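As structure tokens, one chain now follows by itself in the form predicted alone.
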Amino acid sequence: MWNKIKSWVEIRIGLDDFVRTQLKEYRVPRNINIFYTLGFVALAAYLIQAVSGFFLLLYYVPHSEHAFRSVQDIMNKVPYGWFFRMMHVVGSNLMVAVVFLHMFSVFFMGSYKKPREMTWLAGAFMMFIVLTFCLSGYLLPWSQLSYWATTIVTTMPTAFPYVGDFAAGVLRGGEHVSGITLNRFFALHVALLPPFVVSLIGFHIFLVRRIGISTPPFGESGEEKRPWTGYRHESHLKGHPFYPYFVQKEMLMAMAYFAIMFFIIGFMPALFLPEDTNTPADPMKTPAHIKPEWYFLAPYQMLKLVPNKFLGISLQMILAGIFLIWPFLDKKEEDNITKRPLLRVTFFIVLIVWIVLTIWGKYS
């Protein structure tokens, strides 16, 4: 029976030819390392978010009077509801960590350089969309923490004259965070952002496959470097086959991701669910200490250090813009960051400052 099904599929789409050309004969660099698997791990993380989010949608009620109770029912009454919600909560934080590590490794490996500028842009936009996913999803449980954190975030555009109040009003649907804000964030989270990120994922994978995986600048690659004067596919003829060599590395890293996720769910369930997440939103009672999630702590602390809110937000927007267009600013042909002392020092200074601001924002 199985052979008949396989033969039927083979006649119509040429599955064997596809596996041979796209997996077994597709080559990766000889000195490729596990950091090149982080893109696949990020994709696996997004799929987990999509699947767990679908099951949560079956019971979640996007209404200010019922949202908090529906989330509590998912955690306490729905069979295995707690498991899917914990996968969604823990997975969102781990996905951000994986995306950050992926962008850091791409920068450190010099994989953003010509001809991969569009690949970097697609990845950077996906990172911003992932952060927007987290920001929009943060309000949906309608808890004290999510309500007041969203209040602070939606106040930030008001630092800009003329357009700031309008932008804040569009986000909130009024002067204050309300049920309308919840509906807008819900629509953004489940209807608008998913097709955008899926389109970018497809475009990103297309670029990686079309151009070929970049050669790591460290160690013996066995490949002769040639200047990019026109389009060509970097085929890595002396490299390893994508399948099974590199697929095994990707599966190993994906299993490590799941192991970390389930370890946190099993032994540290309150890591990403502090006390205020179990208190319903109360617009009349402001908590003493409201802080964003860890991935927003560095920008949050930077805003606290800069006395002028307009200046602080403008500075962050400039830094985000530089990050986005960096491949077009870095014109040097050298890929190996160890041979570029100024760039290497700058990279580690920025990384250390980001870590310090994150820790400072956590405990200040």
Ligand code: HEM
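Just so we're on the same page, rigid core means the largest C-alpha set that superposes within 1.5 Å between forms. Residue numbers count along the first chain shown, from 1. Predicted model only: the values in this text are computed from it and were never measured. Compared with the form predicted in complex with the named molecule:
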Given for the second form:
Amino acid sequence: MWNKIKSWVEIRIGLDDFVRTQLKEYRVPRNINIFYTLGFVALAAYLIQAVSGFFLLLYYVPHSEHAFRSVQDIMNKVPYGWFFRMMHVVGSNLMVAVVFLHMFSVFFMGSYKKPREMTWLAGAFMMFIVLTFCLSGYLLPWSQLSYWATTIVTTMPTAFPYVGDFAAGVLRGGEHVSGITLNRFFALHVALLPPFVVSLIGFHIFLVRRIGISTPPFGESGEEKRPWTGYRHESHLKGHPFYPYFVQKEMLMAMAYFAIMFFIIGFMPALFLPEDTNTPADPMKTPAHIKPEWYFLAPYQMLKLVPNKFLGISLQMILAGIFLIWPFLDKKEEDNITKRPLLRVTFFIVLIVWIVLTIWGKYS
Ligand code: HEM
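Return one more block: the form predicted in complex with the named molecule, after the form predicted alone shown previously.
Below: every chain and molecule of the assembly, starting with the one above.
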């Protein structure tokens, strides 16, 4: 009976064939390292956000009069509500960290180079979307922190002459952050961004599969250089099978991700939920210290240091633009960063400046 069902399905879908060609016979480079699993961990992180977000939606009320209360009820009354909320909050922070690490590793391995420019572009767009997810989600609990952090962020476009006030008005749905802003951010968070990011993830992974995972510039790959045409994974003839070799590594890293997440939920629950998240939003009372999340601290501190707001935001937009089109600017064939002193020094300077600005932003 089972065999009959199997062959019925096999004739129609060709699952065995798919598993053989896409998993068992599909090769990854011989010298592949653990950093190449970070894309998969980012994918797992997104799935956790989608699932926990779905459960939160069952009880969350997107209305300025009820939002704060509904989140408190999820934490205190709904069975396991606290668990899904903590997964969503901790997961959002960890996901940003994993996407950052994935991006750094892709940069360090030179994997963005020809013919992977579009893979980088799709990834960079996803990075912006992930940050927009975080920004829009931050307002939803309607706490003091949500309200005032969103007030600061939505004031930023006003630095631009002519279009600035209009853009801020569109974001807020009025002059100030209000219930209308909450509805807009909610719509963005649950209706617009998810299909966008899912399509981009699909495209990103299609490109990785189509082109084949890049050969790390470190260690012995035993591969010969080939022309840029055709399926690149066919060049990893001496490589390991994707399944089980690489899938096992990916699963191990996803487990490590879960372990870190549950450690934070269990032992450091207030890490990403400071005091101001437990007070309902009060548009009449500005709290003394409002800081954005850790991943926005560096740009936030930079804006504080540049005296002219317009100049500061323009500078950040230029940097974001350079990041987006980086593969088209770096045309050198050499993908081993240890053989490119200028790039290596620039990379570490940018990293150190980012860390210093983040710490400075936190404690200033
Ligand atoms: C939601 C965010 C993201 C997800 C789910 C994701 C997923 C993946 C996956 C599954 C892979 C294949 C395995 C690997 O190399 O790890 C990959 C590769 C890649 N990703 Fe991402 N990624 C994301 C963000 C980014 C970002 C922000 C960038 C860079 C700006 C980026 C650039 C790349 C590149 C260039 C590759 C090809 C690596 C190679 O061939 O060696 N990705 N990504």
